[in-house]
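As a starting point, one isolated chain is supplied in structure tokens, in the form predicted on its own.
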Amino acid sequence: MYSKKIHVKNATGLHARPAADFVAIAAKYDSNITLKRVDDEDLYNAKSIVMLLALGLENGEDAILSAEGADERDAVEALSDLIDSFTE
């Protein structure tokens, strides 16, 4: 398993458009990918738009992005870079 702490800096958080972009990238990887708030045990499937919207990460929040599988490192790094690019 490979994990990385991410920071949401998009003014509107991980709302519909960024979440859809996130899921589209996540779907390209074979690994199981999850997101969770820091200090929370609830895991959210990062390949599900419904789950990401339910997680509702807002501007300024930190989360743990994890992947498990053959391409876990590539998946986490690509998705982390995507989150960093959301700065509207």
Second form
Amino acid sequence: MYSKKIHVKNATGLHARPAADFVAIAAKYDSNITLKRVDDEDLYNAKSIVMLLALGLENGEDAILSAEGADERDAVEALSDLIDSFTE
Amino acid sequence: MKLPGIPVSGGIVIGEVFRYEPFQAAPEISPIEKADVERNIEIYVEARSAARREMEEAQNRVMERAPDKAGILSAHMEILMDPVIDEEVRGMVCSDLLSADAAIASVFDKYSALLRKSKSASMRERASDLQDVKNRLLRCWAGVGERNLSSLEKPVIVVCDDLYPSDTVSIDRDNVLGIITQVGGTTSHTAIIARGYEIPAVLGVQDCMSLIRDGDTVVLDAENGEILLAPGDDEREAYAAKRESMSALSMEMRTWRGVEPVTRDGRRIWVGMNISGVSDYELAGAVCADGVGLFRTEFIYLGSDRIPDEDEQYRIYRKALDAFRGKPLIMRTLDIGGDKQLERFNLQSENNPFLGLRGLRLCFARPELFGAQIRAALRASAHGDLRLMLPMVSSLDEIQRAKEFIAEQGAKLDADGIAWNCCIKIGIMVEIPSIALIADLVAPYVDFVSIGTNDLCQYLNAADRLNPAVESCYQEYHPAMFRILGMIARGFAGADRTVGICGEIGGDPLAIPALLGLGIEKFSMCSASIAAAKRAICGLDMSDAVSLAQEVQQMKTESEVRARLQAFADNQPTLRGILEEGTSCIQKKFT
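Please move on to the form predicted in complex with the partner chain, as the form predicted on its own is already shown.
Complete assembly follows, chain above in first position.
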């Protein structure tokens, strides 16, 4: 398993368009990919738009992004780059 | 056979019927047999692909016309194809032996409930996207085709139980010849939109859904308020002839639209228009009007698939201001609640919605919604004469609270270095009797007032304006109406505040003389009523109007008032002409 801490810094947080872009990239990888809040145990399937919406990461929040599978490292790096590219 | 109804938007049309019945899902409650699991999964998979095909087709259709709608469809597609939802639905069918439609309903409802609890407003709005997708999927499961009014194949007369605001806003205007509904009266949203679009409409037609079939040819006569089923050849000809002569008359009326409304003794009266959006169609009348007396901003919320954000609203208000080029534009802040748009705004249903959390009350309860609208409006105010009007005000406390809220939003813009007009005029709608009765006391705290006669009438008469059963109690010509209107006019005139009227009665040629006589000199109405109203004003003497107003305030019943107004009109050649012609521009009063 490969994990990385991400920091959401766009004004609207991780929903609407950014969440949809996130899911679209996540779907390209075979690994199981999850997101969770730093202080919370609940895992959210990162390939599911509905789960991302339910997680509802706001501007300024940190989260742990993890992947498990053959392409786990590529998946986490690509998604964390995407999060970093969201700026408003 | 003829069916009577309430004519709310004039005209006569003959055409084929399109029955509009939104799909109502009824998921199977009882558990399924183990043997049926596979079959349920199969139908579910088929329904999911059918829903996907529909969305793809719709996306191709709207891509060019409305790219923003295409974006919404792709968001819906992502929800439809969501792996977690898919897994849970299959799980409930296989392990819990739920029928697949019940599983779909249960999973989607679970996640919409979760989103509704979110702190963020934009997340809560996504709950209605989930509901949209759920309904589509359940409809596909039931094998029912898609039906809506936004893309019709041919010109039709729409027959339905009732229309939702979102239906009326997205309606395919070129192909809707007329509207017939089972419920709804002269002041329902359907009536207002039908008049705005000049679509002939007869509402409150009892049993129309059981008596009229898809594809039937009917005559919709919104001049006399009746529907003729299965018309014979000679009946068709007679109606076609009547239709011809009416359209010639309405051409003549149109020339009155551009006239300056001045009474015979030289009083210039302000005649503005009511708008519900900023389509070219809505704004076409701008040159004939002195401005906008009422911009019903709730329709920009109801018309789109999601709540427009601050920037979108700013662009809408700018567009309206640009169309009216420096003329005043009064926008009424969000006035929802009281009818059916509960789902989108995630509102609780109430026993007495018209007496509940609506208008300004709702805005105070949802400051994020109100704040976005106010900031968008203030930003637009730097570019024209935009004025803010607060709906559903019942006390001075609310006026002060709203003004503080507006000032706070202005301060936020200042902090961000964004320009706005800090002298923006703030006024109120007078539609609740409690504020009408203290008009003189609140006058110093507002810049202007406009009387919303539709709601004022329903609150004064305690008669729900959407309930056909009490239509006869909803008396717009009740002597009490004229008394309270006079009281409001005097109260505000004393403090030198202008008093306007923006309810349907403001565009009614029969009522205009008495309203003028009461001291109301600003009228705002749907653009279709402007010609007749201006013509009525130009034929009047203020002194006659004042004595007429005195008389009606002393009368005891609505029928006395009506008879007096009619007699007054009969003695005025211009007014008599307008009422006799009964052109399609004039809203018919039902006696």
